[in-house]
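Just the one chain here, laid out as structure tokens, in the form predicted on its own.
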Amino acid sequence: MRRLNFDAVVIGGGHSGVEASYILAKAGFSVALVTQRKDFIGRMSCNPSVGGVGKGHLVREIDALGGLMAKIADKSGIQFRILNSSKGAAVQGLRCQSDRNRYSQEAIYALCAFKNLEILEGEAVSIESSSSVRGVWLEDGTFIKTKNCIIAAGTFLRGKLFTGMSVKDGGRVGEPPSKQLSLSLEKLRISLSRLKTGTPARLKKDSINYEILEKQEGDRTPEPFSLYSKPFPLLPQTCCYVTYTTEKTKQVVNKFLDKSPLFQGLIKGIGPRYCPSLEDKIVKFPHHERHQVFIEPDGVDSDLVYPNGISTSLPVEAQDEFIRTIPGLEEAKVEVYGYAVEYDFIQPTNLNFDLSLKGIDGLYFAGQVIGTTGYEEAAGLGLYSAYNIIKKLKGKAPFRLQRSESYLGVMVEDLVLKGVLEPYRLFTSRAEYRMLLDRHTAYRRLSKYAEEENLIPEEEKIFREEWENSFRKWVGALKKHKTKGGNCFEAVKRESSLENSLLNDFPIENPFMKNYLFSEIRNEGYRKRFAEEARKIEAALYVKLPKDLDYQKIAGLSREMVERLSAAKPETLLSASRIPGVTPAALSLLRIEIEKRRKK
């Protein structure tokens, strides 16, 4: 029997496991990353892209905290776009199309650069613990002694793959599930439930008729996820395309519903609400005439495309038929068929705020295994759990981010306090203080935490300091420059568009600094108001709620909030915040109601 010893063990080489092992190794601790195949580390199981609305903010935050995702997304990106570019920075979303293989390669290169990180190919089958973790057993009999373990198993815990009425064991196509680890967790009295996700077919690039599709170009001046990424962009930039389903598509899908594992009851797990399968869309939204399909290249040298928007678990004959009803895909050749995957997860309400399991010291969970969906959410949670192991190993207090300072803090609190009924996806709308959290301010908000643990190289630390100093310099210059009726700072605040902004009259060479300035100046008043509101809420959490409080009489509370609060009868705002489904907006209304009563 082989025996090994590490400060921490990370189970799973997906986006969560990559981020966790990277941060722990970067902090100087010995780390074992256990994964079935080294060459599949950081693999993009679904669409080859990073970022989006809410998600793009999170990737920038990961970078600010010393993480990896932003930098490898920049190195492997083949198209960069700002989503919601016509709206304010708080709800814009940086997104990139990625070279699928290059992304995984960059993740592997980054991890292999650490001498204190060992990648172990194999299957983790058992956690040895009582009230605390003692080690991890692998299938080949290897025992890894450790006091800290992160389970980031993604969709592999007792994973099952569905294509039509055909069911196979697997965590991903061509890869076996992890059954024994699920059994080990159940022996530790950890309750597991089921969730579901899915993916569309992969199509041959040269079988698509691009001439009749809408072109979707990248931004003329692409913005990196990490402002430290140079040179950027690294790879040749490419184009995506858009098409739509048709009435014929709907007819084909409806014809095969009797062979749908989703509608025939084979799949028990709940799927992601905001990324439904094509059959789900057609059944739930029959009034929609068509649905968007994005034709996304798989990579610079890949001969495949990813048809984003037609995820399915219908049988192969149904996929062959409905795909060819979509304009531009009439002659499409399928390389890999779409499928659904159902898997075990642990309800995150069983975790502490440091993402460790209640009752077992040193056992952490991160990523899809705690009910999230998406590469970015998984990476953020992997980083978060690793930060807490670093704190623990150094004898420090646990790491905790507040809702008012990061999307990562919003996500962790949502998960731990409220749990999930379906796979959790991060949106800007989940943050009540999103005006404080746009992508431009991530370094200012979060760099201090990374610097405290020496996770930022000196040259990058200098770059960040110079960036913020430059920001302050330009703010000062704008305030000094007089204009009719005041100064340039006040004039920019009144402008509605960066395109015609007075900022263009100043020699600000970096376009991203110009965006940063415009966002900060335009929204200064809102930020101050939101910051004050956040301070008041945090101070009021322990204030007791009156016993005679009639929730029906509080203006603005929805019927759902009234029902939830009336049933639970919380004693404080803090206990109200822990009621599943109670929103931050409802808490603000309760706080205002308490203040009104005090004034009377």
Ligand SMILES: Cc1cc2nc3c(=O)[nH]c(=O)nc-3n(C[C@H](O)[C@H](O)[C@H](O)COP(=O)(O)OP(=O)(O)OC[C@H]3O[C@@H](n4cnc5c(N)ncnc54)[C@H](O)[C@@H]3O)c2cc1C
Second form
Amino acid sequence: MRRLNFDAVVIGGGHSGVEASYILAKAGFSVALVTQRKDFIGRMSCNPSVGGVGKGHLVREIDALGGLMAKIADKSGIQFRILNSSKGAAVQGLRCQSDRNRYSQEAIYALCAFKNLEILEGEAVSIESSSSVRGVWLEDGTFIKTKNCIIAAGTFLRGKLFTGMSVKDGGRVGEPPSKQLSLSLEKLRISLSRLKTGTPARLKKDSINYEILEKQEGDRTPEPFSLYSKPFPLLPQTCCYVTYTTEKTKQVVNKFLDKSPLFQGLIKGIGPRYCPSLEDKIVKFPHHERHQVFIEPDGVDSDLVYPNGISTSLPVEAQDEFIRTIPGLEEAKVEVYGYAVEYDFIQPTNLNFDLSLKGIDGLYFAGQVIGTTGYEEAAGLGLYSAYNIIKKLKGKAPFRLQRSESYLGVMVEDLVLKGVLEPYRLFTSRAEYRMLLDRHTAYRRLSKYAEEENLIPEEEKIFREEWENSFRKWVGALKKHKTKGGNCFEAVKRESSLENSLLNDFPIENPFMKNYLFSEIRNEGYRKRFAEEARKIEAALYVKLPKDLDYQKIAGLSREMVERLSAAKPETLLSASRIPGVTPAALSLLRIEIEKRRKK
Ligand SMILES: Cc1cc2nc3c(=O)[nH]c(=O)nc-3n(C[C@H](O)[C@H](O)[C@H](O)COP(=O)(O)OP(=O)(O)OC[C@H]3O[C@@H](n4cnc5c(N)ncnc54)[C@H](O)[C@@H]3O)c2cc1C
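Starting from the form predicted on its own, produce the coordinates for the form predicted together with this ligand.
Following is the full complex, with the preceding chain placed first.
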């Protein structure tokens, strides 16, 4: 039997596991990344893209915290766009189309650069633990001794793949599920539930009639995800296309509903409501005449395209037929058919705020396995759990981000306090303080935490300081330059349409700096007011609730409130406010109770 010993073991080389092992290795700890296939590390299971509204903010935060995703997204990006560019920065979304294979290669290169990180190809089958983790067993009999383990198994735990009425075991197309790990978790009395998600077919690039499709170009001067990406962009830039389903598509889909695993009850797990399959959209919105389909390239040298918007688990004959009812896809050749995957996940309410399991010290969970969906959410959670292991190994207090300082903080708190009823995706609307969380301010908000743990190399620190200095210089120059009715700074604040003409006098070529500067000018007054308001609200909400608080003894609290609060044991009033069903009236009673105790 082979015996190994590491500071931390990460199970799963998906987006969550990549980020977790990268951060742990960067912090200097010895890490084993156990994953089924080394060449599939960082594989994009679904769409070849990174970012979007909400998700794009998260990628910036990962960069500010010393993570990897932004850097490899920039290196593998083949089209960059700011979504919602006509709206305020708070709700804009930076998104890129990625070269699928290149993204994965960049993740592998980045991990292989660490001498203290070992990639072990194989299957983790059980966790050895009592009240704390002792190690991880692999299928080949290897035992890895460790006190810290992150399970980032994605959609693989007892995964089942559905295409029509045919069901196969699998974690993702062409990859086996992870069954034994599920059983091992159940032996530890961890209860697992089911969720599902799905993906569309992949089509041959040269079988599409692009002539009749709407072209969608990227931004002319694209903004990178990472402040530190240079040169950028690296790969040749390309475009996407847009088409729509037709009345005929509806008819074909309706004809095959009796062979849909979703509508015939084969799939029990709940899927993401905001990212439904085509059959789901057609059944739920019969009055919609058409649905948008984006034809997205899969990579620079790839001969495939990804038809975004027609995810399905209908049988292959239905897919062949409905795809050809879509303009431009009349002759489309399917390379891989769409399918749905159903998998085990653990309710995140079973976790502490550091993403470790309540009751087993050192056992952390991150990514899709705790009920999220999306590469960015998975990466953010991987990074967050790794930060907590770093803190633990250094004997420091757990790492916790507040809702008012990051989307990552919003996501972790939503998950741990509320749990999930369907796969959780990050939207800007989930953040009540989103005015304070736009993508430009991520470094100012978060890089201090990375610096505390030496996760930002010296040259990046220097670069960021120079960057902030240069920002201040531009602000100074704009304030000095007189124009009609005041200075240029005030003029742009009043009239954002002046931005372009201003660029003649102030040649700010870097798109990152330009967007940052104009967003700061536009939001200056508003953000200050908002920050002050948030500070006051938070001061009240972050008051710690006494650990010995007996909710039954608080006069006026209903039995339901007592049960909810006693079960969740919130640390603060803010945490109490996030518990589903806890009413504002109950919160007022709690506030009064704390006030009473303080006066005593
Ligand atoms: C079919 C499909 C459709 C999807 N559709 C969407 C979508 O529409 N929108 C969206 O945002 N997201 C979608 N996703 C989800 C997206 O792919 C995931 O959110 C993301 O990949 C999760 O990252 P992760 O790191 O948590 O897990 P994954 O990327 O799933 O990676 C898990 C890794 O763990 C490894 N692993 C698992 N068990 C073991 C074990 N016991 N031992 C060793 N290694 C193990 C696997 O080999 C894999 O490398 C879809 C995923 C799939 C599969």
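Numbering follows the first chain given and starts at 1. Between two forms, the rigid core is the largest collection of C-alphas that superpose within 1.5 Å. No experiment lies behind these values; they were computed from the predicted model shown.
Student: Superpose on the rigid core, then tell me if the C-alpha of D39 is displaced by 2 angstroms or more between the two forms.
Tutor: Moves: no, less than 2 Å.
Student: So, does N469 move by 2 Å or more at the CA between the two forms, with the core held fixed?
Tutor: True for N469: a C-alpha shift of 2 Å or more.
Student: So that I can tell if F506 moves, could you say whether its C-alpha shifts by at least 2 Å between the two forms after the core superposition?
Tutor: F506: C-alpha displaced by 2 Å or more between the two forms.
Student: If I align on the rigid core, how far apart are the two C-alpha positions of L574 between the two forms? Answer in Å.
Tutor: For L574, the C-alpha ends up 4.2 Å from its position in the other form.
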